[in-house]
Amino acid sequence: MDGTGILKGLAVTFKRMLDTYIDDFKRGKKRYYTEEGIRYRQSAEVKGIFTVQYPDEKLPVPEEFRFVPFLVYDEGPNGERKDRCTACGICSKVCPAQCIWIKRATNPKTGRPIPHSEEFYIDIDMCMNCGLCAEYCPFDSIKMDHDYELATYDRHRDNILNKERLLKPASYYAQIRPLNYAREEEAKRQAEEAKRKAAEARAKRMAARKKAAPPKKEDKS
């Protein structure tokens, strides 16, 4: 109760402030506005107090950081776009906030539904960023984005995202989540390899059966 605790706390604060200036002199311009400086400020070796000069500087987010969802499409060799979404509706069913609306496309000739989404909307003001839609999607067509700078003055115009605004190429997904993308591609490769081996084994069994089958008797009548 004699005030020594307050003095100790002030001493710690003063030391941190002093370390900031000393570290600035040692590292110079490398500490600010460079990727090296950003990595340093996120490391355990950082000394003193630092301020990120936002928006000129931005701390990188971890790979598992998740914000609003987006739709993934694959890019063809001639630049054509192949949507992964089949409008199955699982993402809208598991969404706790019910912020996803989907309209399935139909065949104009027969009127029957086809595995393709005609309309896809997400209200990002309602989105909880929980990631359940991406976790339950069986086609890896919806993923969680890293883009968090979504401030706007008109929520009805800007915060209800339609399909065209939600669509992003698979190359973008590979850029923001390289480890996840590599795991998914490896899983796809293994599944295709297993499918190919199963087809080869089935063909071998059919050939063995034909070879072992007795020849048909000729009808002499």
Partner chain sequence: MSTDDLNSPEYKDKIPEELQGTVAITTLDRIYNWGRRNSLWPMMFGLACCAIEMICTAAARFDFARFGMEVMRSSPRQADVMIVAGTVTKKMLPQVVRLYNQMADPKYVVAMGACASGGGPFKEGYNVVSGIDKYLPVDVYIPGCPPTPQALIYGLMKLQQKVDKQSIKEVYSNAGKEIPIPVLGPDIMDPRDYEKIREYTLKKAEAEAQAATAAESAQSA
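Rigid core: the largest C-alpha set superposing within 1.5 Å between the two forms. Numbering follows the first chain given and starts at 1. Please read these numbers as outputs of a predicted model, since none were measured by experiment. Compared with the form predicted together with the partner chain:
Relative to the superposed rigid core, the position of the CA of residue 110 differs between these two forms by 2 Å or more. In the core-superposed comparison between these two forms, the C-alpha atom of residue 43 has shifted by at least 2 angstroms.
Let's see the other form, the form predicted together with the partner chain, since the form predicted alone is already up.
The text that comes after this line covers the one chain and nothing more.
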């Protein structure tokens, strides 16, 4: 009683305030508005002030961070866009909020479906940013974006994203998720390598069989 509690409490906050100044003094100008400073404020040894002054400095998001999804397209040598989506529909089937709509393209001549999406919509007013679509996409075509600055004045106009707004280049993807990108590219390269090797082996086998088989057989068939 007799008010020592209040004094104690004030001492605690005062110490916190002092911590800030001591730290400022120790680290100098590097403490604010620098990458190093922000990293320090994210680390386990941070003391004193903790605030990240958005928008002047932004808390970096980790690689796995997910906000709304986007579609990846590869850039051709002449700048043409080749989107990776094959309209297989797995993302729309796995989406818990059912906020993905895909229209599969058809071949105008035969009417048969072709592996390409004609239209692709995501309603970000329903999206729960769970990342299941990106996790189960077998073509690395849909990924979760890092851009969280999406506030708008009119959701009816802005918040159903169509293909135009969803498509982003693979280089952007590589930039926001470098490790994932490298891993996927490596896996792709290996798959291709294996394919090539398998094809080579098959060709070799065929050649060997041809050699071994008597030429008469060919005449028969």
